[in-house]
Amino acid sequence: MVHINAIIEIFPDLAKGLTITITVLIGAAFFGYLFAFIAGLCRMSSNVFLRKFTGFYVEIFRGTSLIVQLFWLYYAIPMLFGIELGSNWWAGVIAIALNYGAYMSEIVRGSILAVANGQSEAATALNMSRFQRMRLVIFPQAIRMMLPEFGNYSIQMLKATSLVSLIGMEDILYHGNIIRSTNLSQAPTVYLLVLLFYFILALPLIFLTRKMEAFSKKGVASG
């Protein structure tokens, strides 16, 4: 049973992990979007090596577990190759970013391909270069189509930040597990509060996603 006194006692301890959770989310989102755009555009490149390399990256990170990827970056790679990412924060951020960047790269590629061919043909008729067509005509329309899915993946990345507790980062879930391990009877209260913390953090992202969905419906040419 959940008691008010227990909530008042546990809440400040869980709040200590907010900074880690939020900074990991911001870092993972920034690099995740970056990897998504780079990989998505490279998969459309005329360079065979770039297409194959980014295709390999996408399939590896979409086809394996994020937890395993996290452990590889934090434990296996430093031991096998002597490559250190600097801290568990960086290991967590890069693992989440690489994983979700692989998924979002397909959104980037698909959105660009979804822009009507007539748009590119019209730009060509105006004597625009390939770069100009992409920058001025295709990309602005594709971005609108990407936004809703990017918003959804931002929420997914927020939930994925809970995994960084597995490599010793003192996020919300880490503090929750510490409290639960010292007093098992408080487990229901602890995990109810952890759930509420993540839900409250997700609310602004949910709101932004809905706004982006509305925005995406405007200004995309068809036919």
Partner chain sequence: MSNWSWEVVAEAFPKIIDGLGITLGLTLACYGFALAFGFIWLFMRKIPIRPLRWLITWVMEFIRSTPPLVQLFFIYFAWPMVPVIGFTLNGFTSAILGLGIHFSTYIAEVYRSGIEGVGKGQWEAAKSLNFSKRQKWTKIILPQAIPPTIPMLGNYFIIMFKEVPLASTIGVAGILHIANSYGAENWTYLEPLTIVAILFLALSYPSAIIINRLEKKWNRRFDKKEALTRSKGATA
The other form holds:
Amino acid sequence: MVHINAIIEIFPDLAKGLTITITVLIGAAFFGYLFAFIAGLCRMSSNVFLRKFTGFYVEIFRGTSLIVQLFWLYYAIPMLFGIELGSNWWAGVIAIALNYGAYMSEIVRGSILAVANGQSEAATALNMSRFQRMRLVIFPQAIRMMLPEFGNYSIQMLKATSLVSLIGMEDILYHGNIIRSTNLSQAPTVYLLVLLFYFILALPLIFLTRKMEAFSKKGVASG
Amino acid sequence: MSNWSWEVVAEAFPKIIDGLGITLGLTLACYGFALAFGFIWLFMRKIPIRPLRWLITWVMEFIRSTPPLVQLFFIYFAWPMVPVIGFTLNGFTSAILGLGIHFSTYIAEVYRSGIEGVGKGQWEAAKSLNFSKRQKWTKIILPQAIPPTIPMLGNYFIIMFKEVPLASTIGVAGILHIANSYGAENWTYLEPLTIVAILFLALSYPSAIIINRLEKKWNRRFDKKEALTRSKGATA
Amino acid sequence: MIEPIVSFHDVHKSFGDVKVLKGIDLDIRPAEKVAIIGPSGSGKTTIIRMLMTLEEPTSGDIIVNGTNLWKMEKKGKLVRANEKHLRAVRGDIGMVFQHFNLFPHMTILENCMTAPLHVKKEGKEAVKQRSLEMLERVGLSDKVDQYPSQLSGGQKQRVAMARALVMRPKIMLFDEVTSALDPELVAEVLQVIRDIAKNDDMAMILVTHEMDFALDIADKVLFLDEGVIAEQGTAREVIEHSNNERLQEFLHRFRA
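What would the structure be for the form predicted together with the partner chain, given that what you showed me was the form predicted on its own?
To see the whole picture, the full complex is given below, headed by that same chain.
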């Protein structure tokens, strides 16, 4: 069913989409982690307004589908405010980043709260300032718990980048769809190859995640 | 905000609501399929042939780390074209298979964590009390393994609900699909998409709170620390 | 008469509706070694946790080195102390915890060095020198590059003491430091405390269940019962001459 010739023919076409898939992933990951840290820390702030506002953001984006958020940003925002988000690249990146940022902010918050109370007390007993306690004691331990989760989410974000093909971004899946629409009989080869592309992109992330899991097993006091 | 029209809302809302049955029905079907298929993975991983187990682990990894959207397209567009074994599936069935199989790989992990969460001492105790194999599972292991998985499984139900709109890309007329069609016909996406977002929020947020409560309750009963499960399990 | 380095004046502490401490008055002189004994739940640990600023008293004053710990002056009025004030006052206090609370992501040496480096802003070489000396003193020179997870409980607790000592506190607090240890590891930790008590001129407050040890090294023993200091005096006075029934009962149980 899968002919070598067909693969050789299709492969370069799909590879054209790599740039978009990878740049969307990098952009989404960068902003996603950024939003996660900002929102995660804000939710622990003593400022009620900040806490409520970020809580609102997190619940909205966790409560709805990424695909709905993407369409909303892409179609509805320009209608609502009469502005474009710059390009559909930005719409895709920001939608994925806002969605996963909301999920990952819970990781940030949960990890910081999971560092044992005694750690903060020991740091206080050594007369560290609030900022020093965070920087020298809590954060280095919390980040060890976050890293494997962040690794898992980076794989989820890679999967999510496939949605940008729905707003006309020419990623791997988009090129796959084009080939399929011109030659339906090649559909099995096309989509198997598309899946393979994503899997190969995911592999380094999978191994990185496992590495980080091993790393995080050392050097954390929780309980 | 000048572009917001309540008239459009009034017109689009009933149409979109009509799709809610499909969306919820598809969620249930996908979820049921994932729950069942999760068991199949669990058993396949117990096959006493090493290379086969290894292969299954990687197949699961493959399904888990590639986009469900592409998997949907594969089943809907490509499967009928596969020689000999291929046949045509409608959008609804394709979605059940695609999303069901994708999530079954996650569900299988939940099952596994439940079973592995039962302490070694419990297995030894069951043995020392001379229970039969069947008694061991029904009286000792499962009663302890199942409860902690319930909040996790509940979480996956909500996640599934939020993934189901992917099926609109293969023509399943759930709420997102109707909203998009309405948007394309009337050239106004703002109101219909907002209605869809609010519907999702209105259904998933209360469910998430219920599950969170449930989880706290179980954790207390089983003397476990609160896990990070609330933050877990976003998929695309 | 020497000025006390620590004074408690009518200190109360409640957790919710539970009154843990009901009026503690207490003076500790520089270099004095004080042991606090008493049944569990009597509030022993709370006393030193308030002194370490880990717990805020519900009412009353704690004076450290002539400065009110939990209150500060602002526009002529006494108000609740802020973090800056607490930081300025607690610099003279060090603490060793029941569960060690070593920093798991740092080596033994880094555990000792981090506070002098970042809190006191001392030079790296001097801090390293002093940390190594302290680790030698607690008998762990060969472990300096290991991580806490590689050590036994007794070794961890000795590191925790070295870490506190490197800060050169004038007051050291010991919160049931042997309670979490396996019985065979208790002696090595007590030996280090005994050494500190003999050779250093800092004040020490020990909350402990090691009765004989406490009576051996303490200048003063406090018996805490139901939130008040029920008996206090030298070890001898408290043990041999007290008529307090609850204390006799308590001691009897421990001796048995």
